[in-house]
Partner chain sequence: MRTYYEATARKRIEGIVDADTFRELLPPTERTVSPHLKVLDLPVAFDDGVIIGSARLQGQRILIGAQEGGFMGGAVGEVHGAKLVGVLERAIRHRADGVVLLLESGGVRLQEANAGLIAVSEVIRAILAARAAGMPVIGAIGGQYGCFGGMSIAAACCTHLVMSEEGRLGLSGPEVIETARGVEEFDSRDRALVWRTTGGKHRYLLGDCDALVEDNLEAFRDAIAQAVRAGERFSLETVEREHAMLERRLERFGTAPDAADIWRMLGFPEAERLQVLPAHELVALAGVHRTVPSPVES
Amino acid sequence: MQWQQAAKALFPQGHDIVEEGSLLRGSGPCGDVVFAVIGSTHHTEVGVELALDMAAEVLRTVREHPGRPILFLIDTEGQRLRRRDELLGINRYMAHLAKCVEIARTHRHRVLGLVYDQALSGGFIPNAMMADLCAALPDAQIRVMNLPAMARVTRIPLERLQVLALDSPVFAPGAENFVRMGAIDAIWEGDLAARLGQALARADPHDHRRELGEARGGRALAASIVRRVIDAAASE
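Show me this one chain by itself, in the form predicted on its own.
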């Protein structure tokens, strides 16, 4: 889906979102609530410039619109893998963006993320995955890496990964598998404005992804291991 279609469905009352290169920024009302909108488009790679631009928009919202909820609209091919960006320390730019999102959260801004097209790897970790709640549209493509790349990195045969992906969402790309793992709260269909309003009402700063993954059968051990660590620490 193009961002214009997504924005029209999310904000049927109108919006002032603009596209500046690969950056989306603006605002839109959902019912009585105005959202600050920050995002990316054109399957862009998130490099140092875009990370800084998004971080600046987050800080501008905190400064100029206290308490206004923030919606990240995400379409990205992931972190830019270029020598220049690596030499400049792109990891620090990504960390800066994530810290700015956390600043917004600590200043009582609810933060939501929506993958409206595709999201790969580091391109949506410091924004939408930092949100209080992250969702996706039905046709969204989400993955850390594709199976051939995973086979090269892990040295596990591609055929074996393909078999594992049939049962384990950890190995399988796709928005539905990220829902099973709890990383994505839900797939939004139907009235997107209504879904946005409902998500805002449910969003809170506590991370429920481990529990969601456990309940949905996508992450069998994360929540239980954390509980064991907490119990062991409390007993000392």
Given for the second form:
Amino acid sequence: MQWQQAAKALFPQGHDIVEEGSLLRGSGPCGDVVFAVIGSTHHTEVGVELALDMAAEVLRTVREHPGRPILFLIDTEGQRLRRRDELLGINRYMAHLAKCVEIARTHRHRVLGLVYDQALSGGFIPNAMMADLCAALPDAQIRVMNLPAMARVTRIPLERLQVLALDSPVFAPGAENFVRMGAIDAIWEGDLAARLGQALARADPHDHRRELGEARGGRALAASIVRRVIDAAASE
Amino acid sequence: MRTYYEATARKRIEGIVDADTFRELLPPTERTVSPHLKVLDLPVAFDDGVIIGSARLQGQRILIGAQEGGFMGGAVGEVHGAKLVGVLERAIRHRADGVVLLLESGGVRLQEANAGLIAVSEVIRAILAARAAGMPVIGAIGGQYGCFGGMSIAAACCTHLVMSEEGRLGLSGPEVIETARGVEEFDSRDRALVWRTTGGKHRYLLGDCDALVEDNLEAFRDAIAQAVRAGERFSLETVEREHAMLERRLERFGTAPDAADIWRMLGFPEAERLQVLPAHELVALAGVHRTVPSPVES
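The form predicted in complex with its partner chain is what I want next, because the block you gave corresponds to the form predicted on its own; please supply it.
Next comes the full complex, and the chain you just saw is listed first.
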């Protein structure tokens, strides 16, 4: 979906979101709450500039609009694969964006994410995957890599991966699989403005993804292992 | 002097914490193995490639996690990631003095694709949540496999990062970039180029690691213990200072073709000579030339 379409459905009362290069920024009202909107478009690769621009928007929101909820609208092809970005420390820029999200959270901003088109690994770790709650639209593509590439890298025959992917959400791309594993809260269909409002009402600052994955049967171990580590008797 | 570079994760923990204080959590006897590797008939490890536990470090109560590069390059799967999240959350629960992460990882374990990506993002959130709760999280990088992929973001989220010259840090590894963009973009077999771009010295001069140490366990131990003692400061102000620093970095070096050009612009006229300087001499020289955020008054 185009971001303009998504934004229109999310904010039927209107919005002032603009596209600057691959960056989306602006705001829109949801009921009587105004959201700060920060995003990316054109399947862009996230390089040092875009990560920094997004971070600037988060910091500006915290300074100028205390408590205003933030919505990340995500469409990305992943991190930018350039030697120049590595030379400049792209991991630091990504981490900085993640830190800004955490600081917003500690300043009582609710942070939501919506994958409206596609999301690949490094491009959405420091934004929507740092959100209190992340959702996706029905046609959204979410993946680490596609099955042919995974077959090449892991030297596991493609046919075998295709069979495994029928039953397991672990291997195959797709927003549905990320729902089963708890990383995506829900696929939003129908009235997007209503879904946004409901999500805002439910969002809280704790990371519930491992429990969701456990409850939904898509990630059996993560939650129980964290519990075991936290609860193990101290033996000092 | 015992090398950090060649030590296993277990030897690194032993070499860094106070003698006989390490208590492992979910030790190999509990056989917490990856369910996803089993499905693929791939070898598993009884600790899933990461060792966690509590210990004393120069008397301070710490929790520690050490990734084992010898198992799948330290790559993060569901179990591996959950152990790191657990150790970070346990530190808050038990009011530890700090968390130490000995990082060695290629990032997401591709054999656990979606589960690995989610696990890495949960580790990053857990690091930042710990810091927001006032818990210092100290990272260290100095092993053969370096620290790449999503775990490089985790490393840069730490309160304080210690590296040796031999340590390498980057988001996308040189091989990944060469495969995607061609050898003209990044020649992964040009060892000097790889070293200049991702190595500990460049990261130190840029300000992306906070301490550069010699490759031995004692040097890592002292730098990590000092960072735990220094404590945590994570606030809107510190993040704004970092933002200003990262903006300036782009303005100054955004078009620099090579690390050596950046070093010259930082004020090292004989940039090439840096490559042969021992870590302590480079640290002594670096002084005012390094780019770091301006301090926040307490």
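Positions refer to the first chain, counted from 1. For clarity, a rigid core is taken as the largest C-alpha set superposing within 1.5 Å between two forms. What you see is a predicted model, and the numbers here were worked out from it, not measured in a lab.
Quick one: once the rigid core is lined up, does L137 have its C-alpha move by 2 Å or more between these two forms? L137: C-alpha displaced by less than 2 Å between these two forms.
Aligning on the core only, does the CA of M150 end up 2 angstroms or more away between these two forms? The answer is yes; the displacement is at least 2 Å.
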